[in-house]
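Next up: a single chain in C-alpha cells, the form predicted alone.
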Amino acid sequence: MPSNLKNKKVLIGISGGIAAFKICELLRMLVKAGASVRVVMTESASKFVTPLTFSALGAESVSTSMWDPGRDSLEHVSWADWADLFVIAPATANIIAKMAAGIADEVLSTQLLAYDGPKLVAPAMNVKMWNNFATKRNIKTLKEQGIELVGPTKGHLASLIEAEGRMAEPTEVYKSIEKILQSKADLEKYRILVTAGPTVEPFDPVRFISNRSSGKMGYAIAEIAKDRGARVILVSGPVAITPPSGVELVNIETADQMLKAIEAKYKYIDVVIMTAAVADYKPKIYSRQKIKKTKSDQNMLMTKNPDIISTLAKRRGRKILVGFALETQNLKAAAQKKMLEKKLDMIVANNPTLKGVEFGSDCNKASIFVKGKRATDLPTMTKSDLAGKILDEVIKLLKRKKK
C-alpha cells in the first residue's frame, strides 16, 4: 500500500523503450499516495504507450513535445521549477547520454537540463548497450552529479534473453521516490560547515604540495546534510566533482585559506566537519619565478601550516567539532589521540590502503569514535551512506548539548 506523498510533485521523463508500459504501475501508485503528477515523454516513448493512457490514470498533464498545441511557449521549462523530483524511467541510453552530455534537443532532455532538483534515474536497455563503455562513462558522470540511480536488474529482456539491463519494477522506483521525498528533516534548523577535498601548498607558480585526496566524502556529507534540511557551507579544496546543489561552496586552495574561509563563517555556524586532508606542512620560502632545475640535489625548507580544528577548538562555545583522522596503522589508537588532543567531540576514522575503498573510491569503510561512548565500527558501504551514519551521530551529540 503506497504510503503518503500528499502535496509531493513528481515530474516523470518516459523515454522510448519497451519498459513505458510499467509507468502506467509507477503512475497509478504516486496518485494513490496523493502525489502530483505530470508526465513528460519523447516522442518515442509515445509510440509504446499513448499520452492519453498517463492522463486517463491520473497525470495532470502530458507534454510531448516543445510545440504541444495550446501550451505557452516557455512550458518546457517552467515544469522544472513546479517538481519536487523529476523520475527519468525507463531512461534509455540515448536519455541518459544526453543528461550526461547536457544535450537539450526535445522536451524531455530540455526539461532535464533546466531542472536543478533531485532526479531518479531508472535505467533499461539491451545488456550490449548496458555494458558498452560509452554507457558506463555516462553514468559515472551521473553519479558524479548526485544523481539517484534505482536497477537496472538482471531477467528476460524484450530481446528474449536474461540479461542485466531490465528497467526496475515500479514497486522498487517507487520505494526510491518515497526515500528521497520523504528524507529526514532532522537538521533543518542547524548550519553546517563541511570541509573537503585537498589543500595545495605552492612553492612557485607551477608546482605545489597536495595529497591524493578526491572530496568524495565530504561532498556527500555536505549533500545529504542538506537533503536533511541543513543550511550547508562546503569550504573544498581543488576537486574534480560537480557540488550539490542547495549548498553555498567556498573555493579555497592552501590550509591558510581554509582557516580564513572558515573564520569568516564560524560565528553562525552550528556544526563542523572537516573531512579536508590539510596539508600539515607547506614550503618555507615561494619563488615568484619557476625554480629551474640544477644538476646538484635541492633541499625545500618546509614550515607547518596552521592546525585549523584545534584553532576552532579554542573559542568553539557550543559547537560540535566532528574531524577526520585517516591512518595506516594502529587507527583505533591514533584517532583516539587525536580526538582526546584536538578536544573533538567525534573523530570518523578509516584506512584509505583496504582494497575497495582506496583513494578516490565511492565506498568508505569507517570506525566512529564519539566522545564519552565506545567506537562503532562500520562496514563497507557507499559514502553517502557513512555520509547519514556520521549525522545521524551528529544529530545525537546536537540533542545532548541542549541539555
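Take the two forms, find the largest set of C-alpha atoms that superpose within 1.5 Å, and that set is the rigid core. Numbering follows the first chain given and starts at 1. Note that this is a predicted model, so its numbers are computed, not measured. What changes on going to the form predicted together with cytidine-5'-triphosphate (CTP):
- Residue 383 shows a C-alpha shift below 2 Å between the two forms [criterion: core-superposed Cα displacement of 2 Å].
- In the core-superposed comparison between the two forms, the C-alpha atom of residue 54 has shifted by at least 2 angstroms.
- Annotation: Cα of residue 209 displaced by less than 2 Å between the two forms, core superposition.
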Given for the second form:
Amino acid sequence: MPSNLKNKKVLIGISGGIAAFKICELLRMLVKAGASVRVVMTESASKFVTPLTFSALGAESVSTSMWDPGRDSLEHVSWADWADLFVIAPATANIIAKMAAGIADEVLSTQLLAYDGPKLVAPAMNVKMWNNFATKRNIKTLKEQGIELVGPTKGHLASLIEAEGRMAEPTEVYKSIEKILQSKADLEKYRILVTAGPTVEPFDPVRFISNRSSGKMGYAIAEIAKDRGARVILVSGPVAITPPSGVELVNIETADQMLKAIEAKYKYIDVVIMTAAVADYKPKIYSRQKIKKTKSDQNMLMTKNPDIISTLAKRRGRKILVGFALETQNLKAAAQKKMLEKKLDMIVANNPTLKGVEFGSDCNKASIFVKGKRATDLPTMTKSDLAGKILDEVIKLLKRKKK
Ligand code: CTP
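Same protein, different state: after the form predicted alone, show the form predicted together with cytidine-5'-triphosphate (CTP).
And the full complex, kicking off with our chain again.
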C-alpha cells in the first residue's frame, strides 16, 4: 500500500447498512498508509459493527451520538474543521437524501452539514432503492455540489439477488480517497516551467547526436504539478510519450531552441525544473546536405552548448531553480558541486545505471539536495511519487522565499 496518505485526516461516516463491515478493511488500509482516521456512525450503523471494533482497528475516536456524556458540544464543528476528507461509506439512501436536503437530525448528518471540505460517497442499498426516482434525484443534487461518488457496483446484494447497489470494494474506495487527497491545490498560484527529454543536435538533415532520456520524469512532474493546481509549461525534446492534458507544451529539438523557448516565458515563471538531459556539446558544423560516406574515418568537431540553467540563474529574481544531476559515480559530491556551481535552490540526484531505475523505467531512486539543508535519500519509487516529493520541497522553497 503506498504511504502517501501520511498525516492526512480522514473522517469516515458510516450509515446503517450491512456493508458497514467493509469499513473495517478500509480503516486498516488508511491507518496503514499513515492517515489519521476518525469515525462517526449512526445508531443503526452501530447495530451492524460496534464502535469498539473501529477503535480497536486504529480509529483515533469514534462518535456515535450527539448526546454522549462528556462529549464536546461543538464536536460537529471541530471534527468538520479537522478533516481533509469526509468519506460516507456505506451511504444509505436515507443519508444520501439527508445530504441532498441539508437535514441535520443525528450525529452523522449534523457533521455532514457542518463540513464544507471534499466529500466522497460510497452508496450501498437495495437495487429498487437505488433506482428510485428520489434517490436518482438526490444523487444528481450531490454531483451538482461537486461531491464525488464511488460505486455502487453490480453484484450480490444482501438480498442475494445480483444487481446494482453493492458498495464499492474497500480497495476501490481507498483508491478514490487517494486520488482526492492527492489532488490538493497547493500550487494553484504558481507558474512552473518543466523541461523534459533529451535535446537533439543535428549535423546533417538526417543525423543527430542525442542521449537516452525518455522524458518520463519531466512529464510526471508536469502532470503532478498541473494536478496540484499549477499553470504548467512543458518544454520538451523529442520523446515517445503522450503529454499530460492541461499543460502548455512547447516542442523543441536543440539546446539553443530550449533556451530560447524558456527565455520567451521566463518573465512570468515562478519555478523552473530542469529535468531535460541537455546535450553539453553540439556538432560545430551543420551540413545542409546529407554527409556522404568516404573511405577514411571521420572526426567530428564539437562545440559547447549553452548551460541553460546557469544562464537562467544569472537573471533569477525570486524564481526557484531546480536542477537534476545525472551521475554514474560519486553521486552526492557531484550533485552538491553542481548545485553550488549552477547556483540552484535544489538539485535531484540520480544514477540511471542502478538496477530497476534504468533509462526509460517508470521508477527512480533519488536524493534531494536543498540549499542549506541536509540531503534526503529517497527509496526507489514511481516517477509520479518522486514528482510529488520534489514538488513538496518546491512548495517549501516558495514559501521561504516569500518571507
Ligand atoms: N543543464 C543545462 N544546460 C546544459 C546541461 C545541463 O541546463 N547545457 C542542466 C540539466 O538540465 C540539469 C543540470 O543542468 O538540470 C545538470 O545536468 P547534468 O547533465 O547532470 O550536468 P552537466 O552540467 O551537464 O555536467 P556533466 O555532464 O559534466 O555531469
